[in-house]
Each structure stands twice: as structure tokens, then as C-alpha cells.
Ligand code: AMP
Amino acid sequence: MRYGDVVEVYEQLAKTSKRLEKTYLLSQFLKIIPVAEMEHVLLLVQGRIFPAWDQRVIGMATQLVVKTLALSSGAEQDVIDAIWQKTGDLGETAFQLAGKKRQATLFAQELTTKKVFDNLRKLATLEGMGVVQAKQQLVVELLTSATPLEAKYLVRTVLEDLRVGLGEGTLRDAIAWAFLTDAPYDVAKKELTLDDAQREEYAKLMGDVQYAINLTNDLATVTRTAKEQGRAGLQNITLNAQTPLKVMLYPKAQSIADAFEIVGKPAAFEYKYDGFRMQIHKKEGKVTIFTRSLEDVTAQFPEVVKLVQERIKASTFILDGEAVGFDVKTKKYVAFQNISQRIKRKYDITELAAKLPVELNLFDVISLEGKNLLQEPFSERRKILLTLLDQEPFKIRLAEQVITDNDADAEAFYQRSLAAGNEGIMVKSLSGAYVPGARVGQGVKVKPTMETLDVVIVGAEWGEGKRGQWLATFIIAVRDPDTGELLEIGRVGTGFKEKEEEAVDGGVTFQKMTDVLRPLIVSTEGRVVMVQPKLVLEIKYEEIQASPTYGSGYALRFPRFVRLREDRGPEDVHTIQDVEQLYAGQRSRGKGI
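In the form predicted together with adenosine monophosphate (AMP), give the structure of the chain above, and only that chain.
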């Protein structure tokens, strides 16, 4: 297949923001992909070279891409920088540079999807001496054969930032439209014309495709199956140990009473360990561990692999659990950030495992000896899990659980969980199925909500791409009442609106932020500006972490803008002591107080 065909669909997708139109365009494209090329073309369409769960990345820094563009176009670096600055997008920069040397490309070879894919994959595998030059060469080879439009998307793919607005939901619908239904899509009106009966059937069909995606995480397999075997083929797709499936997710309940309301009585209450999710597969003697985002982290947890090998009495299975860190001396659980470095660690893994040990808490079994257990009631799955496991505290065990229909017992369990250092509790329906990839309320979580923080903006960074004309990330600080100093505690860029019409009910656009802050700018360095500390924001966050990155010694995990506090000045923002207290509050749970 020509790379130009894929580029054409990118262009079409980028031109419309209408989901139905995107679906239609994509469904037409899916029909023309040859089955033998399904795998790599479907990845390319998503701007990927590896599936989402694959740890490998292209790993080419922006500056190296700039140098590569200089090499392939013959343009000076400052010319490239100027176009980049103006467009805020290296893809667009590549487009303009390629346009300038159009002559040369007339003689170049036509790019195929296979060639693009193979070269980009090689980028990720290169290691050792001369790797920078070798990487550049692979990209230059592609760029010199590329049309300007191909160059634009090549560069965006290399930078893993495709910007065509294509989500998994659209892909799912497009697969169904292409092969399973004559979706009554009115091309002129860009509408679906379904009556009530059709609507119900349509929803079921999309559900079938989504289910196949959730089980396999492999769009190529799902597309090929839909094309060759239709809906029945999709319904027959089943679990396969060593192929990760999406994990089940849990919505938040406001209280224990609320949780009972959602999952029914009696319910299973479990500790909500503050560690990381592990989906554990075993097949033909081999154990593989995937994270919640389905990254393979087997190499990082040799001690967990050993425990699974030795203490689970079965040969083929998929299990679900949470690995949680604990203090070796006090044997109290510690918060996620204490062990977070274990996930990415590539060296001295055994030493780190000894220093930061984890306990594996298993809470579900998804398949066993080739049997799919997704539809078994949770209470049955738990019983099966119990028979499989040779438990030992601080090594491997079943998640702590009680079953009750009583509010007081549930509340006591909640308090016990917090005191043991956990984040809260999970409340699960005894009859619930395991539903991959969805927050369907078969189980819910209950945890104490964090207080919001008032912070002041001390700096900001210009955005990229379509946010290029705005200040889009804001450096925030709390104050030290003793010295009057403002101490940075993080950066926030989430929770603001791009469009005026979205800025209702106190919503604030990037444009407004930019207008307010621009006159306050005191210095500029690259894309970062420092501003007079005037503007106060209320921020919510998942958690406070100790961090050497910022002046305050703390960082906020997943900060999100809540509202502007125009009624407050920099002297009213929270203090470093407030932050220390909140942090201690989190940690005291870790110390079992």
C-alpha cells in the first residue's frame, strides 16, 4: 500500500471535527487495506509504530528531528527554527521545507507503508555507537522520498504526535461500518438515520466490536476478523494467556451507603492498596506481568515472577492484582510514589527489589487452564482464586476482604484499611462479571477526597501546535509566610478550555489566561516566561508527592484547574506548612497511625 493513501486519510480526518464524518472516512479506508498489510497500516493510521501496550518508543528527541530536517532539506537551522516558531509544529515545518525542494522529490521513489513502518521500527531498536547518525539516516531516507504532505505526517509520527483527532471509539465504529453493517449514514447531511429498533441493534453491534477490542487490544486482529468472519467471528474471539486484555475499572462512590446502592447488598469490601495494577499471565511455563496500561514490566519484577511460579498451583492463567510497597521494618504499606521507580528501572533490579519490596495482592482471576471466567460471578472467581494460591503475607496473598450488608461493619473495615496505609476501599458486587476496559459499576472505590489548594501563577510556557498562540502550561506556587517567598509546586495545563463556547459556568479559556498574564510577563527564556505573581487558581490533584523538582520540595500528582480565585491575592494562597500537613496526612496512613 502507498504511504500516500494513509496520508490522504490523515488529511481528511484532520479537516473535520465531526465524529460521524471521521467514522465514515475511516470506514471507507479500512475497506481498501489488504489483509496482509492490516497490522502495520492500522498502527500507522493511529500514528503508532507499536501497539499502545508495547514499551518500545521511537525515542527521537525534538532537537534531533530538527537536525534531521536540516540534513534532508539542506536548510539552515535558523530557517527551520523560524518556521517552527511560527507554526508551533515540526510536521508543518517539514511540509514547508519539503515544498521548497519539490524539484528533487519528482525523481524520488514512491514511499510504501511497509517502508515507512520498517524504517521507523528500526529507529526504536538501534542501540550503541553511532546510533544518532543511524537514526537520522533512516528518517532522511524517508524524507527525501516524501511528498510535502507525507513529510508532514512522517515527522509527526516520529514525534508521536499525529494530531488528526482519532480515538479508539471512532476506529471501533469504523470497523463496524466497514464490514458489519450498512450504517444508514447520510453522506450529504453527515447524520445517522436510525429508528429506535435500529438504534438498539446498532448499539449492540458496536458493543460486540468493543468487546473484541477489549479482549485482544489488537485492532488488526479485530478488523481482519470482522472482514473475514463477520460478527460471529468477533463473538468467538476469546481470551488468550500472554495477550493482555484491558483491565476492569471502578468508578468512585461518594460513601459506603452510595457504594451499597450501586453494587447491592451484601457486597465484598476490599482494601484499596495504593500500589500498581498487575495483570499476570502464565502460559507454557512463562510468566508475564502487564501494568494497567498494559506495558510489559516482567523484567522489572523478578521476585514477583518467582512467587507466581512457585505459589500459584495452575499452569495457564490470567490474574489481576495490585502490587503494593511496604516498609521493611514496620511492615506498614507505603504510598505508590515510594515504589514508583520500580516500573521504569532498567538496571540493578535485584538490589532495588530488595530495597523497595512489594506484596502482591491478587483480587481476581480472569481465565484458568484455557477457561474464560469473565462471566462467572465475582464470588465464584474469588473462591477459585483461593484454591490456587499458597499465601504468605508480604509476599503474595489474596486482597484483604470482608463480605457484609451492614453499614457499621463496612465503616469499620474502611477505617482499618486507611489505618493500614491504604488509599481507601473497593466495594464489589458479589454477582458481578469481569468487564474489561469499562467502569461499569460491578465494583466501586471509596476514598477520602483531597482538599483543593489555592496557588499563585509565577510563570508559564507557550503551547505547541494548535495551542501555539497561547500560554498553555502554568507554573504554580505556594508561599512561605516566614520569608514571603513563593515556592514552586508544579505545573498545570489541564482543566482550561480551548474554545470560548466551552467556557461556561466559570470555565476559563487559554485565551483569557494569556490575555491576563501577558502584561505581567517579566522575563522570557525560550518558550518559558516568568510573570508577576498576581493570578490565583484553585487546583485539585490526586496526591501530594515529595519531589526535588520544585522549590517547595513537593509536587502535585495530576493537578487540574478548578477555578480562578479572583477574590484572592498571592498573600492568600496556601502556605508550605499547609502542604506539609496535607502530605503528612497522606503519609500517616502509611505509618499506620
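Superpose the two forms; the largest set of C-alphas matching within 1.5 Å is the rigid core. Bear in mind the structure is a predicted one, so any value in this text is a computation, not a measurement. Residue numbers count along the first chain shown, from 1. First, how it differs from the form predicted alone.
- Core-superposed comparison between these two forms: the C-alpha position of Ser552 differs by no less than 2 Å.
- With the core superposed, Gln28 shows a C-alpha displacement below 2 Å between these two forms.
- After superposing the rigid core, the C-alpha of Thr16 moves by less than 2 Å between these two forms.
In place of the form predicted together with adenosine monophosphate (AMP), output the structure of the form predicted alone.
Shown next is a single chain and nothing more.
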């Protein structure tokens, strides 16, 4: 398939902010993708080379891309820097350079999606001597053959910054429009008209597609299944150990009484551990550990792999749990930030495991010996889990739990959890199903503090005075799941440390923030830089306010940095819908959260 066909879709998507129009345009494109090319074309449409759960990265920072543009275009670097400074977009810079490039292109060939995909995937596999030059040559080869428009989106893909406003919600609906329903979309008016019966059926179709996406995290498989087998095929998609699925999420309840109101009585109460989510897969003797953001962290937790192999009596399964750190001497649980460094560690794993041990607390079984357990009642899934596990405290165990319909007993358990160093409690419906990727009424969390927000950094500002050498204020955003846009919701500069010796117990310095963000810078205007959205922060705040200043329409009053969430990616940050619900909730109570 011609890469130009994909690029044309990019341009069409970028020119409209209307979600329905984006859905229609994408649905028409999905119909013409050859089945044999579905996998790589669907990834390219999202601006990806690897699935969301694949931890491989292209690994080309902006300055290397600038040097690569100089090689491909023959332009001097200062000329490129000037265009970049003016456009604020290296993709647009590539577009302008390609329109007047001086390099000879006698051997240029029309780019195919396969050629683009193969070259860019190779970027992640290169290592050793000469890796920088090898990466440059792979991209130069593509840019030399690219039209100006192709060059624009090639560079944006390399930088993982496509800028076409395409979210999973739009992709989901486009699959349904293309292969499951003749949606009554008026192309001229750009409107969708549905009566009540159509609206109900439409919602069910979207639900079938979303369910398949949640189970596979593979849009190519879902699209191919919808095209070849229709709705029945999507409904028959099942779990596959070693392919991560989106974990079930839990909204916050305001109190134990509120929790009972949502999930019913009696309910299961469990400790809410201050650790990081672990989705554990085993198949054909191999154990794989994924984080909530579907990152493979198996190599970082060899002791957990060993425990799973030795103490879980099954050959094939998918389990859900939380790894929580503890102090070796006191046997007290410690906060997430104390152990977060284990997630990204690649060296000295054994030493770090001894220094920062974790206890695996399992609370759900999703699949066992090939059987999908998603629709089994939670009470039954817990019983199954109990039969599988050879428990030992501070190694591997079931999450601490009580079942009660009594407010006083629930409150006593809540206080016991807090005293143990946990964040609060989970309250789960005994009859509830496991719903991947959704915050639904099957379970809630109760915490003594206001709900924090997970946000992603999209920009930063250099400090002044003694902070002048650091990025010291960070522009933060939440996510629109329908369009994929990141919507700014404020700036945060408090909660960080100036001195390394102050950064104990998981504290983060301005220097560390600067070191991490500097390679992610994509544009500079005065003291403000925009960055690739990679780094997720947990933020607390006094109140959410309506505000025209930021793209979200909201602003955080007195935001303060809590911790880095290295176990989460930009796809995991809170959504604009979450913010709207929190805003409405605080208004209904007549006071701030």
C-alpha cells in the first residue's frame, strides 16, 4: 500500500476538529486496507510502530532528527533551526525542507507503508558502535524518497507526535462504521442522526468493538475480525495469555456508605495498596509481568517470577494484583515512590531486589487454563484464586479481605488498612464481572484524601534566578479519549526539590526533571519548551476551577507534585470526563474536594 494513502488520511484528519467527520474519514479508509497489510497500516495510522504494550522505542531525540534532516535535505543546521523556531514543529520543518531540498534524488522510489514501517522498526533494534549513523541512514533513506507531505508525517512518526487528533474512541467507532453498521452520517451536514432504537443498537455495537479492543489491545486483529467475521467474530474474541489486556479501573466513592450504595450489600473490602499494578501471565512455562500501562517489566522482578512459578498451581493463567514495597527491617509497607525506581531499572536487578523488595498481593484471576473468567462473579473468582496460591507473607499472598454488610465492621477494616500504611480500601461487588479498561460500578475505592490526578507533562518553562539552570514549571494535561488530544489543565512547580540530599524517600529534584525532559523537547519559544508527552505525574490540588485559560476548560487551584508515575504512560492519565465528574462532585457538595 502506498504511504501516500496514509498521509492523505493524516491530512484529512488534521483539518477537522469534528469527531464525527474524523470517524467517517477513517471508516472509509479502513475499508480499503488490504488484510495482509492490516497490522502495520493500523499502527501507522495511530502514529505508532509498536503496539502500546510493546516497550521497544524508536529512540531518536529531536536534535538527532535535526541532524538527519540536514543530511537528507542538504540544508545547514542553522537554517533548519531557524525554520523549526518559526514553525515549532519539526514535521512542518521537514515539509518545507523537502519542498526545496538540494540533495540529488535520482534513485528515489515511491514509498510504501511496508518500507516505512520496516525502516522505522529497525531503529529500535540497532545497538553497538555506529548506531547513531545507522539510525540516521534508515530515516534519510525514507526522507530522500518522500514527498514534502510524506516527510512531514515521517518526522512526526519518528518523534511520536502525529498531531492529527485521533483517539481510541474514534478508531473504535470507525471500525464499527466500516464493517458493522451503515451509520446514518450526512456527509454534507457532517451530522449523525439516530432515533432511540438506533442509538441503543449503536451503543451495543460500539461496546462489542471496545470489548474486543480491551481484550486484545490489538486494533489490527479487531479490525480484521470485524471485516471478515462481523459482530459475531468480535463477540467470540477471547483472552490469550501473554497478550496483556487493559486492567479494570475503580472510581472513587466518597464514603463507606456511598460505596455500599454503589456496589450493594454485602460487599468485599480489600486493602488498597500503595504499590503498582501487576498483570501476570503464564503460558507454556513462561511468566510475563505487565504494568497497568502494559509495559513488560518481567526482567525487573525476577523474584516475583520465581514465586509465581513455584507457588501458583496452574500452567496457564492471567492474574491481577499489586506489588507493594516493604521495609526489610520493620516489615512495614512503604510508599510507591520508594520502590518506583525498580520499574525502569535494567542493571543490578538482584541487588535492587534485595534492597527494595516487594510483596505480591493478588486480588483477581482473569483467565485460568484457557478459560475466560471475566463474566464469573467476583466471589467465585476469589475462591478460584484461593485454590491456586501457596501463600507466604511478604512474598506472595491474596489481598487482605473481609466481606461484610455492616458499616462499623467496614470502618474498622478501613482504619486497619490505613494503619498498615495503605492508601485506603477497595470495595467490590460480590456478583461483579471483571470489566477491562472501565471504571464501572463493580467496585470503588475509598481514600481519606482528595482524589489526585494523573497528568502528563506537555511543556515546561525554564526557571529564574537560582533555578535558572533548570526546567522549573511544568505544563500538565489530561486526555480526551475520543480524539487522543492532550488538554492542558494547568502548571505545577511546587513539590519538587532543589537539592539532591532533599530528595529522599522518592523525592524528585528539578535537576532530574530537567535531565529527563531535555531529550523530549520538540520546540522552544522564549523560556517555554514543548515536549513529547512521556512523563506522567501524580498531582494533588485544592480545587478544580472552570477556566478559559487552558484547553481543557478547567484549571487546578494550587497544584502540587506528589510523585512520578513511572508505571503509567500518557494513555493512562485521567481523562477530561474524569475532571468533569470531579468538578461536578465538588460543586454538588458546595465546597472544594
